[in-house]
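In the form predicted on its own, a lone chain appears below as structure tokens.
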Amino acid sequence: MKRIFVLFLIAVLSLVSFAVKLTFWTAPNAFQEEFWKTVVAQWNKMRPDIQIEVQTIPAAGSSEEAILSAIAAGNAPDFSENIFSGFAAQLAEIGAIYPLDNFGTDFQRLVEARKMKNIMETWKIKGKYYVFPIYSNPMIFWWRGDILKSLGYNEPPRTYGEIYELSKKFADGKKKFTMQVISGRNWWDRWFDFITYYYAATGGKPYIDVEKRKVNFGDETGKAVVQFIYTMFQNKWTAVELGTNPFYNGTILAKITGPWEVNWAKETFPKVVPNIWFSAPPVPDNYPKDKPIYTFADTKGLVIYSTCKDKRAAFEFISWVFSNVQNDVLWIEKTQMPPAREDLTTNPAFAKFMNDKFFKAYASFVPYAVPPALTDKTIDIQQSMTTNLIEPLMYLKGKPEDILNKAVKEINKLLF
């Protein structure tokens, strides 16, 4: 009996000694961190042979910058989340990430189990699948319904013209502005303003032709979008600086945001939350009333790096997490973000979330949410958008059409 116990102890110690130890980087978001720490704790308890350590992506100018720096220094994690499609294309181009379809039928079974076959097609990079999308956040506008009601509105404005009319009633150009039109000056902010507006105005048309490597937004619809942005700044119905929490303080009536703000809003401004209304991004006045309005999808996923110590072990963990629908239920509970699944509105596991007005609003836009262009020049393109398009519009540095034409010319140079 004693000999059996000794042999068992040796076996356990050997298993621990030879356990695969993997590092996983999570997004710098407290709610996402909480999700990953919860599922990893369950996994580590169940699988002593594959131990995973969760770390937050290091502080840097952006997650992309931190990851590229780690790759260059030879300190990349084994796998990570928070990868958008354009960054994935860049990582694939330099051979930094591993194709998930190399796992063959195991990968296909996971895709089928999570009901995401069509979603995966939008992530294909040169015929391969490098990213496992985790969530899809349609970008929608939040409105101060209480203030709109006081102005005689029963619903948010839909078109540019309707926003102009509302602006004349509310904005004074000093302490009150209609909406936050521009999200910021970082390259990624272009997803949440110009690109969103262009998707809305065109019915989801790509802003970049990736195959022909040229800009699409120099068209008539692009002109309408830049005229809208210019008009809002010209009339002081929006501003470059709007102060701290302008939406919640009543300085502005509307802002664009994603579901990541829901939990924070409920905790920080509980009195404002019941008065929030939702809408699609604004569209030109001639946009058909019976046509759905498209928007930008803030969608990110998970990748395994080419330097991963044990790619099969990493995939086993990924498969374990996402083949269980209850983990997507937990994801929603922790983050309020819709999982990248095609059965959100039909799977009984998610029915309870439809009672929440925020989740229901975001889930309703998932079919009309378009991911960013799959180009490895995303950062360069959107930095150029900031310099040559957004900043001149904000500061009224020229005529809108001239500003647009110059931006198109500069970005086409980058693409070629």
The other form holds:
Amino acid sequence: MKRIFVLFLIAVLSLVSFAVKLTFWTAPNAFQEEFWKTVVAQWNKMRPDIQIEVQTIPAAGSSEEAILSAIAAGNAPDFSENIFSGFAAQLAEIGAIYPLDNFGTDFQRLVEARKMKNIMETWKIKGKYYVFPIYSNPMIFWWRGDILKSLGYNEPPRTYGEIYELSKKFADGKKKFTMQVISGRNWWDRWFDFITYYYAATGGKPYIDVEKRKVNFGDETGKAVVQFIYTMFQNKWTAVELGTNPFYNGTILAKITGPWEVNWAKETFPKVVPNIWFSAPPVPDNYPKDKPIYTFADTKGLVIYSTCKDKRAAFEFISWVFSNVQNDVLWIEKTQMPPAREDLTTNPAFAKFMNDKFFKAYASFVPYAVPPALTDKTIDIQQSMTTNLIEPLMYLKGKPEDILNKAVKEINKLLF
Amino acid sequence: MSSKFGKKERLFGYSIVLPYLAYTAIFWGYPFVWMVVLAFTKWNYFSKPKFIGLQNFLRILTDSTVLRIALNTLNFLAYLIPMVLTASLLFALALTKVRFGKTFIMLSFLVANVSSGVAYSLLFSNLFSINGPINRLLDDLFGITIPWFSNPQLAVFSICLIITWKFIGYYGLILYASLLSIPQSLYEAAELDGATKSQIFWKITLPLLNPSLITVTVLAVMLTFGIFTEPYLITGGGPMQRTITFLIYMYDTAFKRVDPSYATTVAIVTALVSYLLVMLIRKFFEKEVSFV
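Structure of the form predicted in complex with the partner chain, given the form predicted on its own:
Following is the full complex, with the preceding chain placed first.
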């Protein structure tokens, strides 16, 4: 008995010492981290031969900067999540990530098991699949229903004209503003303002023609969008700086956000949360009433880096996590974010979440949520958008149409 | 010619300097050579560097962002040099009048200099935010709200204010040491001649402080070319690109645009420009000072 125990101990020890050890970076978000720690703990217990170490993407201006710095320093993890399609295209361009197609039928089986065949198509980069999509967050507007009610509204305004009317009743240009029109000055903020408005106003038309490498938003609808942003700033119905938590303290009536804010809001502002109403992004006054309103989809996925010590082992872990629908259930419980699955509204495993008003609201927008343009120039384009489009509009530097034309010209130069 | 040291002594000497030589070679020599190589190549971290001659240098000449940053740097210099010189000088002069707790005061100001840039940037960002405590106070007292970081020109001033706060202690100490070295006899002689306090300051103190003032100015000029943390964390280079600096641009180019070759070229050009500027300052403003 003693001998068997010793042999068993030696076997376990040798398995552990010869185990593949992979580093996995997760998004710097406590709820996502919690999910990954839970599933990785289960995996590590089950597979002593492939041990995964979970680390949060190091603090930096953005996850992209942290990952690129790590690649430059030769400290890239084996695989990581929180990768948006444009960044994946950039990483694929420099050969930093490994195509998942290389896993052949195993990869196809996983795609089928997770019901994401069509979703995968929107992530194709140069004919290959480099990213495994994890979630797809439609961006929707949250409104202060309690304040709207006191102003005589039973539902949030839908069009630019309706927002102007509301602004005249509520905004004073000093301490009260209608909504957060511009999300910030980081490059990624353009997803949550101009790009979202453009998707909404055009019925989901791409803002960049990736094939022809030119800007689409210099059209009439683009003009309507910039006019809206300009009008809001010109009349002081919105402001450059709105302070800390302006939505929750009643400085603004509306803001655009993703489901990642739900759990935090419930914990931090429990009195405000029950009064939140949802709406699609605002649209021009002539937008057809019967047509659905599109929005931006904040889509993020998982990649395996070319420098990964054992790519097959990393893929085995990924397959194990995402072929089990219960892990997607756990994902929603922890993060409130809709997994990138096509059976979200039909699979009984997710039925219980439809009782949650937040999840229901976000899930209802999934079919109308459009991901960002798949270009390796995303960061350059959106930084240029900030400098040449958003900031001149915010600071009223010129006529909206001129500002738009200049921005289109500058971005076309980048794309050419 | 034979050395006056034996083999053992020479080896001992080498062993003493070896760690420093190794450190210099690894952390200064190698990166420097690599930087020069990169400036003449195109590289994206993964591919092999491709020689492209002077293309990166020519690109700088047509890069509108570089021009914007050059103007920003002049703007920063125009604010920062007078602000930091005046504040440090006032601090140094005040120190000479303090009788008790001088060490404590000096240490209090030096704490700012050794504080984490990230920590104080976030602190100031909150203090000066639109609904932060400073604006709340201003609103209560005078009914005004100042957009410290969202007005393009004010943002430069606000960032210079933070940097000045950080360096008052350090530069003030340099000036204070210099003030102490001015012989009292000069002041006594001036007083006997009936010079006013203002005359003493302008005709004696300030001219004799020239070497230290030049040192502080040179340090502040070099500091201006190295501004990164404050605008990166507080304004992100905005508004309207007014606070974007060479370091922010280098960082963005290297780590957002995946173009380390161009980033190093910008770094080389920035270093040369700052060196030239420092040389010019020394040539035109540095004066020999004699106390006799």
